[in-house]
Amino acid sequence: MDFSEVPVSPDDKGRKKKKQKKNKKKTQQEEEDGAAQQTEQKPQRSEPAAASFPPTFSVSEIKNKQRRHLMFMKLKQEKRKQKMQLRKKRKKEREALGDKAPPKEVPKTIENQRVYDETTVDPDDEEVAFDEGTDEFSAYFNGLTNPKVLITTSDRPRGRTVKFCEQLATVIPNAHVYYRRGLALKRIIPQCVARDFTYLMVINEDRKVPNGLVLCHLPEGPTAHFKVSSVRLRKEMKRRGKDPTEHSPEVILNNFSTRLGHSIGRLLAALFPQNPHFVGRQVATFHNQRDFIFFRFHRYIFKNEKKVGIQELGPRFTLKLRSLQKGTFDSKFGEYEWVLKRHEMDSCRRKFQL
């Protein structure tokens, strides 16, 4: 291809230069007008954008573990200070109002939001009184029989399980510890009945730790199977008192409100003599909370006429009911009144069985 040169006159060059100068003047004027508008709009804003939309902060975004822990502890301290300030403020307001102060708010807990159970026991109900007068424990509560307990273990028990049985024998009056020696429970039960034992208690273990308890009321049952956890012997407890005496302790049962819980409470209460010796000042407590039965053994300490202290003697442990069986122990052909089904019964956290 051939390129041909086009001649450019000097008038055209002058026109181009004039256009470039005009364009530069326009851009300068536009920039000055924009800056003037920004200066006019700035004093109208009362707050900066950062104050109206603060940046979100999360402790989990901190990658350094030590710095993240320090920031987390600082946030906890700040929240605690705010709570204390609110409490002090409310306390001052209540003192200033006096009798006109509004009632205190009841905190929401899982216990006070419990789902109502149809089997809840009314102590004034005639049916409940009739059942108590005709059940397996009526002879004990009427004073016709005295409890006598045999405590044994699974085959080849370890030292921790043996010590736990020995300490239980000091807590329960008229309790005797015998080694299993490979005998089956079906052979042990007739021997216990022949020797006038009213209870058979079997402590099972797993990996040298007590993990189960079978409690069989003799001679006609029922039999309860519990899971045992959080066992602490006397040597493992801090600030414990001296060893318990031979006095019969007082028995306290808390929160056994349903029919099933009522029968379990009577089963546990029948382990101890009905007439406690208040001279010894000893108390055995079975506290039911969220279907976990916490056992504690204390002694009252009277400091003066108004102040009373409590000294824990031990041991302590926690029970979880697995099954309740009619009659004596029979793993194959026994009739079960109640069996724990975790996936069905534990689906709602606010529904309890005991």
Second form
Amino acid sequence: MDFSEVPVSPDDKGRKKKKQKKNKKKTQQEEEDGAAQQTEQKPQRSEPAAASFPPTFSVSEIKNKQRRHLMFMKLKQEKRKQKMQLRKKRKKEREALGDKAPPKEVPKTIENQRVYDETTVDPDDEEVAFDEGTDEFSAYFNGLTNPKVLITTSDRPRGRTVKFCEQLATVIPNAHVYYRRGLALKRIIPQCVARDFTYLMVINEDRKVPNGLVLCHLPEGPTAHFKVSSVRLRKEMKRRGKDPTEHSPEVILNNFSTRLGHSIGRLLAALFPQNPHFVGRQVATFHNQRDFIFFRFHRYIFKNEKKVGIQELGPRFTLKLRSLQKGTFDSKFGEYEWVLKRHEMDSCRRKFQL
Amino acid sequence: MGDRRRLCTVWLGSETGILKGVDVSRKQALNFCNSSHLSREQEVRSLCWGDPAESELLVGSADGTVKTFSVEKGDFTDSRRCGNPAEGCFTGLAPLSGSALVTCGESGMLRVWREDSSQPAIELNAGKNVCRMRQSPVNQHSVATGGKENGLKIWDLERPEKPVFTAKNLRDDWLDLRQQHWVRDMAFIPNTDKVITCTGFHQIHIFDPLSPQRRPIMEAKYGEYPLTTLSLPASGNMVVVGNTHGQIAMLDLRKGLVCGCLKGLVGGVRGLQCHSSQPVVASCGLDRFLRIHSLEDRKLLHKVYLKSRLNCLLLPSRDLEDRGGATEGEGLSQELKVEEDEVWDTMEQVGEGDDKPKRKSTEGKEVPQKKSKKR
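Same protein, different form: I have the form predicted on its own, so give me the form predicted in complex with its partner chain.
To see the whole picture, the full complex is given below, headed by that same chain.
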């Protein structure tokens, strides 16, 4: 193969194509080689290069980077055009059919493709009902205790964490914020129990950003450890309402379906008093989606019989469960009911734990 | 119903007080309790076989009663009171010859109960905070106790005045600080007098009562979380331990090195038992699952969801799953069986034939079998 004889074509692809074609020809006859070169060069000049590619050609075979980039962009544009055309066509068809149009397809998401979890709680299950009826939260759900929450932080909290604590205390009724003063949690817990606290909430901070939450139900546990992310304080929110009132909010828990999800849901529900003040029109929402728990705090108003207006009051944050431990906080000697094992558990993206 | 009961091979005690039987090959679980009388006070703390034929189960519940469960009848036949709940829950339960019974509570009162008497025949104090009491599989009268700040003690029930062996505390550490005892579980190593323990400080110790040394003759460490249970597989030279974070590991007893971990658990392990002849280990715990792993390739063979937190587990000495398919409803069981199970079944039959000392000869047998399969 002698390329010096061939007049230098404007693009490198010419060579490539020639190579390919030549390979094909080798199987047929080698004598026609010179004639073939001439015939090849014609389409190069007359047609745009992309049109004459054999179907097996891929853009990544082009060795010139600029050229490759250009070709790739072209390819993308073309694909997009085709897609838009198809869409328009479909839309027209739908409009033409009118009411008889077939129902729209539901998009595939990893949530609706979720792998079935055998621990999903069946509401009629006697055994699970008994288990839940006699667990550590049964006193709260039977109306025997009223929640009283102690909020504290890791040592020496800075700016945002302090504010986050204060704002949490306005969301959760009967919450008390205390400075940590370097105390050990295992020593705080007996004192909390003696003072009738039902929850101990510890917010951990790292480089002035709140990043962890330990939620310990008292007096018997369990203790949950969450990762906290995307904290947005009231000040940083757009279109927020006036500061929340003292009324105890309503609580919405969404999508806690498995057995573990149920325990987490119960843990979060027991933070708030059981009979909300509907006068306050405030709602706290814990929405679970793909194992992330999103917290939002809203005020609603019924504008008329059909319309409802909502107004976010803040703060908002996202929780992700790291571990659930039986008993009060004891990270060293406690027994864990569930631990997040990252590379073992998240091998399947469609499997969710909560 | 009767057949199904007989097919139950794994028995588990739950925190809600329900005795559960699991048919492994069909992944079916049966609850044995009257659902009207469910209460947490009946929480099953320990399980053991009542007789060598394995037709009766002894169930020790948290309120201090020991119930007898007949596998054939599928019902509780007898219940007797062994100690009061104020003394703490059962930490161990073992049968003695002549339908006598050994119980041990958390308070450390180790008692032997003869039949038809409400007073214990022998009573001895094993010290406070006992975490576990185990009976030697060879000598029924030899039991071991241990707990928090309560080292390993081996007792001979025929001479209950003094323990046969008391472990000495570990040597002070390099800072000259005292090291604590915290025995969480122990087992008698077969064919020797040695006893293996696992501790809350993630250590595994082997004690030899025959040697003059009362400190452990070997120490191994696994992980950084408290070890809760251990079990010795049939193949020897190995121990399987589980901890509070749901990690199970196999350790070699000769050098104390980890030779494999079993995956798939999410919650702390409470019960662990190796099968007496097959190379499988069953585990249960706070994650409410029964899991059966193979010890050879460490794969998860079975996983059954049982709805309550599980405290203890008991395996029979017979094979875990082949009977079910053979006796009745072959079509059904075949439907439920995964292909893996079938592979497993064939492997078992090879295992049945061989005895430990005749290793070479069995290996010779195995090879032609494999070849024939390939053909």
